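The chain below stands alone, shown as structure tokens; this is the form predicted on its own.
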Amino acid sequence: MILVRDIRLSLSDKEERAYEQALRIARIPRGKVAHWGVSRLSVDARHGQPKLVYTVAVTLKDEGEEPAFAGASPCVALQGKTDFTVQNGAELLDCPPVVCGLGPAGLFAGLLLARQGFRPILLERGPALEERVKAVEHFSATGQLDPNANIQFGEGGAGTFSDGKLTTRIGDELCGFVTQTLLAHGAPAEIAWKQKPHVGTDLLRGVITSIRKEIEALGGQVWFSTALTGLVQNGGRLTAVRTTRGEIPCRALVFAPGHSARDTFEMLMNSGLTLECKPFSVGFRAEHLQSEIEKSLYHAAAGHPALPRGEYQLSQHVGSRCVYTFCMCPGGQVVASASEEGRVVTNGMSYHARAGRNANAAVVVSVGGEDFGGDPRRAIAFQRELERRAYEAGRAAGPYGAPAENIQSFLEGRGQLKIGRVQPTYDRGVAPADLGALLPQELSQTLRAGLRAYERKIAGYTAPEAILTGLETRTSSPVRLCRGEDMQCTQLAGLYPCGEGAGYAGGIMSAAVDGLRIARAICSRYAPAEG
């Protein structure tokens, strides 16, 4: 396949124009083309009138001729197909591998293991997706929380109730395999070419269920409402796992519990394993009118039907810390994401259409091991304390209401909330609060400095009507379980730390890729038992 990049067209140009430009730049005769399509589409709005920037993929009737056209221009390159094959090893694995957690990491690890004939057992502390959706909707309507069935726990993991973003910076060839798998299970075709692909929480649910059904069809077992409660070891090697359904013989455990499995982290530490602190971030959800964000990004062209919903990603270093936006959800809503009673957590979510009135994004400040003396228990306790404060500050709005404040009020430390054009979307209701008082003073001041810098980057970011809702505490896992080059825990053979909860990913794509890496390591060593 030939990729022709950096084709810049006006908003009024048709897609066919991009194809014509690609053939001209690459000097490809039209008659040699077997297929073409838009591989990537982005918007360049840096210089007034926005431009659409295309990458066009061209496949020739004779693929052997493609290298001859690859050097026609610096914008033309040859891209081979992702060849992801795994050869099983020779050592017999006499019991099924076990996967802890059915988020993206566990799901893709289980899928590869199943395709390679290992018939894995997948443990998920929460319910299947249909029941999980009912539990989330019930919590949203009543404030009655199920600690094992919520936005953090259940089939699909925390990413199921998000924007379904697939953007990543890892640059691994396995990203292509993840995309192809999602497409095969019903994800929208556009994720193959959009610069910032997203599935949307509404469509992602069906994709996740479809992948799980493939695992089951290949002989894998998925045990819902089953938590990992202990590890059995002998001579530094894993021999079995304890669960709420009993003990299972196990020599290979994919440990992918997600970033909120605090009781599971505690179990590991009580088992004698050492976890280390890793950086994470805390802050708020910022809401603006989507139309105002697009005016700032697209200027006079805002609202043009050829333009995608406006997105932003901002960062600002303030002293030794970084204030940045995370998980921006165009046309989305702020959702109640608690997984423990008496604590409030916020997150953002969008449906595929991104048709909501508001834009929201996490605005967070980094913290690290040095803030907690390198003690992972203190890091987890810090998260919990912030969530408890948020719960108490939001109680006036009802159970699991959230504290909220206008951005201008936060900058001035006034603790006021005046609702105008920006209507808060947090589903359990909001109560006016002094958000700055909920965080350590240094972090509040750092966030204020970051927000003032954002106003210089996006006009109106700190407009009086914009709203902050708190607190956002689950940006990533606060802990890491160390693994070696063989992907096994450095303290216990047979234990394979995996994904975001174990400290090795951040988002759907990178977690899925890490799951594939772990499964590949297991497959490359072992051969599945017969029957």
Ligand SMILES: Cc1cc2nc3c(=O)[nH]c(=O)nc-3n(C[C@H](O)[C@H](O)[C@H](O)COP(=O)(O)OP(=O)(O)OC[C@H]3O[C@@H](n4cnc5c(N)ncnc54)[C@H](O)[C@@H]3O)c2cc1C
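Residue numbers count along the first chain shown, from 1. The structure presented is a predicted model; accordingly, all values stated were derived computationally and were not measured. We call the rigid core the largest set of C-alpha positions that still match within 1.5 Å between the two forms. Compared with the form predicted in complex with this ligand:
- After superposing the rigid core, the C-alpha of A505 moves by less than 2 Å between the two forms.
- A displacement of 2 angstroms or greater separates the C-alpha positions of P74 between the two forms, with the rigid core held in common.
- Superposed on the core, the two forms differ at A22: its CA moves 2 Å or more between the two forms.
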Contents of the next structure:
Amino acid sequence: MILVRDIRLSLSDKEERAYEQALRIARIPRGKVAHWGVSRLSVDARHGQPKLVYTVAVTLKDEGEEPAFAGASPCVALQGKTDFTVQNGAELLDCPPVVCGLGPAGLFAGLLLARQGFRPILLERGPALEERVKAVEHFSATGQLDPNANIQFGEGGAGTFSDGKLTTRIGDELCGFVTQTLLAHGAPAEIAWKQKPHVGTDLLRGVITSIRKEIEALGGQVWFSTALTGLVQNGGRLTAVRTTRGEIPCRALVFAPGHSARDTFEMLMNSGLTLECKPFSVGFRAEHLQSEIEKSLYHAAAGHPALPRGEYQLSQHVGSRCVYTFCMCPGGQVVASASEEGRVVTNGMSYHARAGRNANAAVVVSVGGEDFGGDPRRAIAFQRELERRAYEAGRAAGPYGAPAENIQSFLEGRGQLKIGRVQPTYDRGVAPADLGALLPQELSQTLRAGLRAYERKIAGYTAPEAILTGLETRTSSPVRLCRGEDMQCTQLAGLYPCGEGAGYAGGIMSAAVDGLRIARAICSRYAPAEG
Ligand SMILES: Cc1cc2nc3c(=O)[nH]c(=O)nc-3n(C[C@H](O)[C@H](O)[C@H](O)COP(=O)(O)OP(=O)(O)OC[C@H]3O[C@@H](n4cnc5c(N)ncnc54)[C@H](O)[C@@H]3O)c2cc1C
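Pass me the form predicted in complex with this ligand as well; I've looked at the form predicted on its own already.
First the chain shown before, then all remaining chains and molecules of the complex.
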């Protein structure tokens, strides 16, 4: 794929003109083009009249010819395909590898193992997607939570009910392989060329089940509603795993349970393994009118039909902490993301069209090991306590209602919620509450300082109608299980910590890539048993 950057056009120009400019700059004859698309579109509003700035992606009918055009101008770059092959090792793996967790990390680990002939067994504590969707809808309608089938747990993992954003900063070439796999399983074609690709929860679900079916077709087994409950070890080596369906022999376990598997972390600690405390963040979900965010980002160009839904990412250092926005969902909604009874957790998602009226994003402050004396149990207890307080504070709106407050009110510590043009989208309903009182005072004050700084970056960020809903506590895993260069746990051979829960990923793309890295490590060492 050839990328042609920095094509500047006026607001009245059509998209087709960006394409023509791209061909001219890169000196590509029209007849050679197989496909083109807009990879990135931004607005340069600095010098009076706003300009649209395009990056155009072009694929040639003969992809082998693409490098010849890459040097035409400094604005032209080449983006190659990821050629990812793995050679199996020689040591016989006499029992199937086991994968714990069917989130992006476990799914991609399972897929590579299955493609390499290993017939893995995948354990997932929650149900298959269809049943999981019913459980999530039932919870949303009634407030009856299934601790094993919810926004965090079940086929597809935490990202299933998400915006499906595939952006990541890890810069690993395996990202290309993940994208190609998602495309082959039905993700929208544009994720191949968009700079900020997103799938949307509606389309992501079909992709996940399609990948799982490929694993099964290759001889892998997926055991739904089956949790990993224990490890059996002998002389510092894993020999079997305990599950809710009984014990199975195991010499290679991909441990990818996500950041919410607190009981599973407890099981590891009770097995004598040491978990490290790692930084995570807590705070709220902010909601604004999408149109107001776009006015601030696009200025006079706001509302132009060619422009993508406006997105933002903000951060502000306040003392030794950082207040930042995270997982921004344009045109999205705030979702009830609890996985434990009597605890409220917020998160955000959107459908592929991102057509909702509100923009939402997490506004969070970092906390770390030093806040908990390096004790992972204290870090988890802190998350749980905040979620319990949020549950109590939101209860006036019904079970799993969430506490909410206008941003201005939060800044002034008033605990008021006046609903104007920004209608809160949290599905279980919201109740007015003093959000500052739910967090330790120092964290609330830090968040206030961060929000005041955001107003200088996005005009109207703290406008009276903007709303905060809480609490956001599951930004990433509070723990890490250390692994060595061979990807195995440094304390137990045969255990492969993987994905977000083990502390090695943050987001769908990086979790999927980590799953591939772990599976590659297993494949390169072992040969699958026959039959
Ligand atoms: C609502 C929401 C929206 C999000 N939006 C985005 C987004 O747009 N873009 C993005 O990049 N990231 C997003 N994220 C974060 C992203 O989903 C996670 O970073 C990613 O899913 C982590 O992948 P994982 O495979 O490591 O873990 P998970 O996806 O958490 O999967 C872990 C799986 O393990 C299972 N499990 C847990 N314990 C056990 C056990 N003992 N035995 C068997 N199975 C077990 C769980 O049921 C779960 O299915 C979002 C998260 C949420 C909740």
